[in-house]
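Take a look at this single chain in structure tokens; it is the form predicted on its own.
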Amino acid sequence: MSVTMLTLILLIIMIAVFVVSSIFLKSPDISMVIAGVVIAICGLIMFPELGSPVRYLVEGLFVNMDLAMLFIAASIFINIYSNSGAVSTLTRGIVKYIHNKWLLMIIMGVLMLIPGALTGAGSVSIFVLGGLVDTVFSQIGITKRRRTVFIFFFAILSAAAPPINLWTMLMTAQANMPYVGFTWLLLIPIVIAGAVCIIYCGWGAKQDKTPEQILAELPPETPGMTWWRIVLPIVAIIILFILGLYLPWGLPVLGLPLMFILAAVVAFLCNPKKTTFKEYVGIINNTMEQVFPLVANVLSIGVLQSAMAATGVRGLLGSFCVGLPLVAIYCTILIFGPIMQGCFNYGVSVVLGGPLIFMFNTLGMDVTVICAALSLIFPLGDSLPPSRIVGRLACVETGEKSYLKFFAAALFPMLVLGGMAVFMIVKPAWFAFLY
């Protein structure tokens, strides 16, 4: 039997094991690890020269360790900053002084982009701001279903927004590309799709409560919370980003995790509340519980990625993608990209994104633009089973009972974002001026 046929058998085994594990365990993360271990063992049986699979399975755990550390550090910063009362005070100030529905929705959308953009996870945006957005929007006449669509859509936009886009990071790491030049390529489509979502969700809504009534239902103000206490932690992280970008030789290499820890220290110093050491320990414990699924996801991706690379499965997928007609890719990427995101979460960057980047690179196309476009398509799958992480969280936050009706309502803004991304893939040279 040929090597290609044996590798194809390994691919079928991997898919079958993943599907069965997902059905019984209800966890894509554990399922990816099990699939990686199974194909590693089967690969050793078919190709004894591979040697013990333990080595590359352990190596796989450390492939994305830097991303896991980034998740943890950024989430600690966000939660300490939120616990200080800065987020609720900022929201109350916006409601108090801004009475125009559209301007209020725009500001809420921008605020929702920030936590996910700083952590790479849209779920963090829902944890930090989902409840406040739901409360404010319910008072200005927006229906529960449209509120759910808004929270979900801006959560996935925040995950795709710069500076931290994990799909792009994983694809560039796999393709040995520098993670530079993506800011405007990601930001402009996000702004356009976000504007469409705001109009779609806010059209026809009538505000039937006064600002005073809305403020009465928001969390109370934090005594001593001033504007400089709100702004300083954000300014600190922005300054650290800029210094790292424009003075790379004048500063020691801090790294994003340490930058967020330093910003968390600033947020700690700006906290006007008398928070005890025990309470801060509780915040960190809650943060670890909050980000554990995300950390487990990126680590399990590394295990599966290492097993696929060692057994040749990744190479087989890459060869298959290279052999596909371009028209077939253009027509199906908006279907298979989100579906695989629903199955593998960030692992879609390895299973599908990496091979596509290699394929487009062999055709001489601008892979920076294509990489950005793919990372705009993949987040759409966070509304699809088996994981549907962000969609499920949005429904829980607003109390939306019918997931199918929510999904149908969210299709329009999702198709707008997906359509722009497909156009970027078809005509990447037209967007090269953005980086």
Second form
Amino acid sequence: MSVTMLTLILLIIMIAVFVVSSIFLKSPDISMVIAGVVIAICGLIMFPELGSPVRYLVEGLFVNMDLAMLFIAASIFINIYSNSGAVSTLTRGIVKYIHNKWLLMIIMGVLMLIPGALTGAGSVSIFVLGGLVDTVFSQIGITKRRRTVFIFFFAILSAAAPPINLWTMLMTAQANMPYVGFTWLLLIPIVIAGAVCIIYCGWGAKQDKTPEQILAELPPETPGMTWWRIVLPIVAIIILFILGLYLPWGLPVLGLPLMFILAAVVAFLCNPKKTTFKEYVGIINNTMEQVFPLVANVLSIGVLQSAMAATGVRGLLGSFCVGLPLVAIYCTILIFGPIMQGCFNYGVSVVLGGPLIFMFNTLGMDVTVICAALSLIFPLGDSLPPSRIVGRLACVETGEKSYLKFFAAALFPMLVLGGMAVFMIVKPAWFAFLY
Amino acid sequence: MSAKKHVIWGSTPGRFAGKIIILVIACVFAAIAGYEFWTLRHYKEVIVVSEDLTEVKWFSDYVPSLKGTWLDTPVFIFDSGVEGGTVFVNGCPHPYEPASTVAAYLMLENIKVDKGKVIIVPRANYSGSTEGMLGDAYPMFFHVDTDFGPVKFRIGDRYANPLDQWPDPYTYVNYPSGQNLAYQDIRNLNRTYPGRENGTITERAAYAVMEIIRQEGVDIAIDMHEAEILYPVTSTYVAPAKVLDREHFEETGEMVYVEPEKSSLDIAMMAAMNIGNTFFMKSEASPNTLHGLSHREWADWSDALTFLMETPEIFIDKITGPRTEALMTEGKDHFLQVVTDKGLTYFPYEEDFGTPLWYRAGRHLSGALEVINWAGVFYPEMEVIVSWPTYTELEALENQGIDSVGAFLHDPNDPANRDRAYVIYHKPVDVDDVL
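Since we've got the form predicted on its own here, give me the form predicted in complex with the partner chain too.
Let's see the whole complex now, leading with the same chain.
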């Protein structure tokens, strides 16, 4: 039997194991590991010269170890910061002084972008701000469904926003490309899609409550919280970023996880509330609960990636994608990209993103723009089964009962973002001036 | 009692047993993989160096702070005693490109220098050779058949081992150009030139290479690499057309590029044309704006003529079939044939022939000789008369069914060779302790 047939059989086995495992275990992460182990074993049977798969499966666990540590550290920072009362005080201040619906929505949208942009995970934006946004928006007359759409959409935008866009990071690492030049390529479509979402969600909403009534619904003011306590932790992380960029040879390399831990220490020092050691342990425990699915996901991706590489499944997919007609990709990427995101989460970067980058690179197209565009398409899949992580969280946050109706309502801004991304893929050279 | 157990374990006894089983399996995996990782990290290669050897130095002789680190490495010097030029050959800057190391070993074991001086570093990034390419499922070792049995060589990673240098910054800023590169490139020897004496250990290793070139008065500096066939620069000499005006830079900080007094690119073009009768090779100018690479920075920060050579190595292409040791040593892959047939590769790949190790190493051996010879023709004061096995000699042996690489290796256990046997490690090791 030819190598193509054998690897095709392995691919079918991989998909079958992943689907069955996902149905029974309800976990794409464990399912990815199981699929990886199964094809590694089957691969060994088909190609005995591969030798023991144990080493490369374990190696796979370390592929995204830095990302996992970044998730944990950034989430610890965000949660300590949030627990200090800074976020709720900031929200109260905004509601108190800003009475224009559109301006309020813009500011809440920008705020929602920050946690996900810093951590790479949209779910963190929902954990930190989802509840507050829901409360504020319910008071200004935005319907529950549109609130859910807003929270979901800004959460996925936050995950795609720079500086930390995990899809891009995973794709660039796989293709030996520098993770530079993505800031404006990502930000501009995000700003446009965000503006569309704000208009879409806010259109027709009538504010029937006074700011005082809204404030009464929000968490109480934190005594002792001042503007500098709110600003300082954020300034700390910004300074660390700037120092790393502009004084790279005068400082030791800190690494992103340590930078966020240092910012968390600043947030801890700025906390005006009396918080016991036990409470901090509780915050860190909760943080670990929050980020565990994401950590599991990026670690599992590495295992599957190694198994696919070793057995030739990656080669089969890659050589197939490289040979695809461009028109076929343009027409289907907006369907397959999100679907595979729903299945593999960040693993889509390896399973689909990597081969596509190879293909476009081979054709001499601007892969920096294409990589950014793909990483705007993939997050749309966070609303799709089996994982639908962000969509599910948004519904839980607002109490939205019908997932299907929420999904239908979210389609419009999603198509706007997806349409822009497809256009970037079709005409990447037009966007090269952005980096 | 059972209710208490439930609280303690957070699950039923059956599930607890399941967790214990999974934990045991994970421990077994960790133990097996850990043993393999340890084996790779501490495996010591032994070579028999030519009788023309005059001196062995270390990177730490040029940058003392490298002593005791995993980026210290031996530097072999062959001085004919006859006045002429000085050649520097850099092997294994990227350990996952093993033909570079094999070519360096074949040079070391068989070199004859009749005029001038030759300096060879066989493993410039020793640290990177002590771990695998995470997520790419590279084999740890490959074997070469010889008269005295199979000889085992390590492969390795593109980057220095994170065990030796960690964490990475969020973006790597090359010194002194200030160019932003991918974060992991801070561990990439061929992105950190010209290096810093007090930088990270990879930057210090890069600085040690620069100091070898400067202190030893190197005229011709050659860096040996391998590249994927989907990459346009495969099968290529890369040499600078222009070089940095160092005086202007030191005065103003501005990077201005000028025509060099002696042109590497002219030599590369002649070498490529001449050797084109033997195998496919082309030449390309080093971009002025891409920093950190040997073909740019060696020329900018020393007076040497610099050349980077790339051979075709399909393992790097990623979209290959099963990643076996044979794929590394023979380079026969169906998927890449499919891609080549579609006109998407930059090398006339034929699956039946593949890209065998002898072919790739042979290209480096003859490619380096060609450059050295042409440099002597262009600039007689740089003439170096040197010989080592050539591509043609290797090909002739292969045509007789002999493993040509193995045919040029010497048995370190042979008493006649014992005095010339050297252990390649990050610190001096007595050969008797290894054999």
